[in-house]
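Below you'll find only one chain, the form predicted on its own, shown as structure tokens.
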Amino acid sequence: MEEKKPRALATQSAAKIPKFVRSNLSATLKAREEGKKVAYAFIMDGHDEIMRAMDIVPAWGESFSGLCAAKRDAEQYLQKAESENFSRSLCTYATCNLGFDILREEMGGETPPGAPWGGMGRPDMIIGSAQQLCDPRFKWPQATRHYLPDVPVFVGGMYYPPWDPQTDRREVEKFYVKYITEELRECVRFCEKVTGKKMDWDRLEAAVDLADRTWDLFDETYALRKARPTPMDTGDAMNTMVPITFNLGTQEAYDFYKELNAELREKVEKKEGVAEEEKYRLVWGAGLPSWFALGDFQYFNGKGAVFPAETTYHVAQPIDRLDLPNTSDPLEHIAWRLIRYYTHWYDKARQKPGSAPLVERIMEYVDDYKCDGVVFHSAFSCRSWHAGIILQAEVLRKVYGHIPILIMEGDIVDISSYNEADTHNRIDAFIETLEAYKNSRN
């Protein structure tokens, strides 16, 4: 498959990302000779910070299986899992995992040859968490074991209590929390038991301050993108969103949002924007994107569409919103930040029959960011993140009216079922749409 010429960027901080993949990459290649452990790990998972407290090197396999579709070099990958019986329903970040690990087991260990910016390192264990979201999560780490048999495997659930009108939170929080961090604690005495050392707790606790004063900066620096003309869309927060997914807890990624949190703010200061005429403001309302055509972000742009706010990968609130309980424990600080992080919607859907907490953060967005509509993508292969996209459209429809709304369809990794010029069609006819319902508000 030809590789895509990458999309351009409207930030200079975006355009340093590559350096963060690529420095996470080489870490799992040199860290056998470093004397460290690699860790394939999962993103959303609350082990960051454990795992950089022992200096265990994660392997991120939904950053790996992204990169490879946004080089469109995903296919041999998924076609060596799907020899394997795996089907392309499947989670492709999966599946394009799996493919990878079993070409690099049949070539006794050598990274397949071409691998994006050389490939993964071979994991000493595996630190999974299904989160009540992701059911492949439970599996993928129990398929990857099946052709990496020597490696031992840690899967948690991080749940977090499931969205109730008739239940107030705080009810249930505790039990969550309290669940969490017992799972936390076992995941610990895991690495403690794979790597042979004890868990500094000192360090595991500045590595949790850190994180949450990433979280912070995070949120302030994303809020900038308010100001009209917006200096920061989507397409470049879909880069952006590396350092708090992948680095949490480093030096690096507090020091990446300090230094993006200065360019916005010239940006804004001298009215630069995304768009060369800013005339329509958009939410990406949920769904992964498909990484192979990052591009299409600025189709919109040159559409005079921006999207200043997204529900994707803003994986972080501020810390003071979420009125974390006082603990000396690191690991009930986690669960309680994990926890509250879902659960703080709660409050404002119960105000409202029929809405849900997902729903009430894309509004919030429509509302304080000035959006004129919402576009949500739907992966075919990710069906429980994706699962409710219609129901929050249609909520979003009787609160606003006739809000235009896109749902686009593709997937995040597998390229065979995307056409640019029917996907940038279906752009063209929203367009239209935006502008109609923009004219009929004057």
Second form
Amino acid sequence: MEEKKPRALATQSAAKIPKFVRSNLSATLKAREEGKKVAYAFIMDGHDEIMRAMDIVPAWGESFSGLCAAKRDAEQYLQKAESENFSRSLCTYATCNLGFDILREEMGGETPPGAPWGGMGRPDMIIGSAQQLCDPRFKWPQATRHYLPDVPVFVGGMYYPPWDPQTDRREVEKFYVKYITEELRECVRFCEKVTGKKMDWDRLEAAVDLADRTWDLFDETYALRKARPTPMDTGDAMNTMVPITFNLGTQEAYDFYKELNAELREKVEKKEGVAEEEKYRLVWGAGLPSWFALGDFQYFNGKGAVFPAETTYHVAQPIDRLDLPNTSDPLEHIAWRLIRYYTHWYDKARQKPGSAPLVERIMEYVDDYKCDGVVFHSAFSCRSWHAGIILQAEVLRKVYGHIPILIMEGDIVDISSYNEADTHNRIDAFIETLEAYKNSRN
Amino acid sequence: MTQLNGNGLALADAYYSAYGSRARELKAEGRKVIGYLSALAPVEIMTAAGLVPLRLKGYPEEPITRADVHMETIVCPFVRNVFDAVLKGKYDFLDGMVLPHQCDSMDRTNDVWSYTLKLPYWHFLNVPHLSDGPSVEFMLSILRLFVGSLEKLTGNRVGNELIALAVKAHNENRRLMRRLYDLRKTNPPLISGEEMTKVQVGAMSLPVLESSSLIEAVIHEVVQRKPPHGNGGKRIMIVGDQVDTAAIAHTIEGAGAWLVMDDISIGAKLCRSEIDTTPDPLQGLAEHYLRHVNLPTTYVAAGKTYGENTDARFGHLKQDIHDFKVDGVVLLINKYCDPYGFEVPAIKAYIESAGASVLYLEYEYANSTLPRLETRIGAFLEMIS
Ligand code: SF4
Ligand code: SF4
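Form predicted in complex with its partner chain structure, per the form predicted on its own context:
The complete assembly is shown below, putting the previous chain first.
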């Protein structure tokens, strides 16, 4: 299939991301020669540092499916999965991967020809997580095992307290942390069994510390985007998220944000922006992007609209802000960090009846990044990020009156849901609304 | 309490047709009615608290007209349909709701429900998806929170004795339901699938003692029927989540088959096993809901090999296929349902290995789609004849 022209990138750092993705993929292919084990892994599952400390090579399914989508090469895998009775309505990150796995098994373990960047290595284990993030985190590993029955699977429990305006989160956080910590310990035991190696706890501690520092640096770097004109927008952030989501706990990830930080500072100094003339500043309110249509961010930019902030893949918060209790157990530290990542918004939301943490976060970005509107993307195959968007929009409208909001509909991987002309028409109409809104405020 | 007069099937039909009517009556008498979704809500605790628990059902015979304003169409159509029903006022007598964490469709719409409905009581029950030791421990804490929140609502203590009593009553209910299931083993079954759905739905709309009386009355009535003669109709089992409309059974039986067994969340999934009596009754409840309500939303890790693992997950189906002499299984899976959807190839292969044929249907929880399903079911029956 014809490859889409790459997006023009606003930062040099983002241009380095394909190298990251390639090297993550090739690590899974080279692992065997290097005597390492490969684990199918899922982002935001809290297992990053454990894998890094044990030299386990993570094979990131979501990343690979995103890549297939970006190269507009996912359809064959989606169809393969569909022919096995996986509904087209299921998470397409998962079904794309499953289709790839099924094909590879049918070919006796050989990578299906033409797989983007050489494909992903066959795993020695699968590490999923039963948690609130989404159902595919524990069903996808199980579904994969149907085709790779010899591959052991571990699924741990990883929950955070649900948002409830009536309850103080502090009443429940402790038993959530205890639970996550125990499940992480189970994960360590599982990894030890499959790799035949013992956990090096000092190494784990160092990886956790590095991850914390990366969180801080990431947040500090992204905050530079408050500048006007913004030196980087969401179009780039959908690339620069790779190190923090797929390489957390590695020096390379930390170094990447050091470089990005320096580059953004320079751009801010020189007042170099994303659009030729920055007319509208927008928050990418929620939703995974259509990986096959990242060029739409450029379309926005071409109209003078930029995205200085987004909730998607903003997967880190300043550690101080989370007020983490002291502990000498690195697993417990991971647990607290994971829980507080979600719950630290609750206090703010409780102060405003009718608000909700997800909306508080968007409002913080609207205010701090001086934005004029919010854009959401509703991907049909993922309920996790995309159910509840209408409500978020409703609450936002209540707080801000007529703030312009656009909800785009599509998918992450399945291009059949996408129509470029329609999408651009909707963006055009939204820009008009933005213009009218700005005029009415001036 | 409504008199049964030995006419169980007619009463089940009445409760099915005017769903929630009894709860509405009880509400008028001053009781508090709590709606809940899914087989994962520990109804025993609500009973113990003196509340009227009402499992909410959808109305697939009606198009969704109100829900889409607030809830995305990528949510499972069952959840959307129930939400629509609540918005339309079908459950306008509720004092509150319990939403267990069964799947993304419930978890991610928790805010949408609570924010939009603004009921006086709301509780999201964060049921984990695992059944290992730490998860049971965690579930215990989750249940304790739930008990605490109900105590706040009612102003009464919900002590262990009350919970133990409720567990006993609900176990008896399960036992009766299993006796009724046994009457489906004959050929043809003593009770049709359509009647059975109405009993299942009717029973879940009642407080437990009334529900048990209803089932008893149905059993009493059904055993008196003449042993039927087999007509060669194929024996079908249905597997899915909340199949709460008799129209599905009607479609299957209208095509000349018998619906003799199910593995659905208002049916066999609920009553296969009883809750163990434990010194702390919440312990028995935690173990039951995580380990014995066989939903694909609970990740089962059992078994050394993949074969052993699938036995642990689906072995009960093999048993049913044998005991109820099932010829074919209809896998009725809601669109946008990841937990059930990701399991289709595995469960299909497993059932086929047990000697039954499988028809997988993606369902949109709407009767308007039934003619299409009818054609597929007809072709399936022809194929297995
Ligand atoms: S979060 Fe959404 S897109 Fe990601 S794996 Fe889960 S269901 Fe799929
Ligand atoms: S059918 Fe699936 S998505 Fe719908 S409520 Fe049941 S488990 Fe959830």
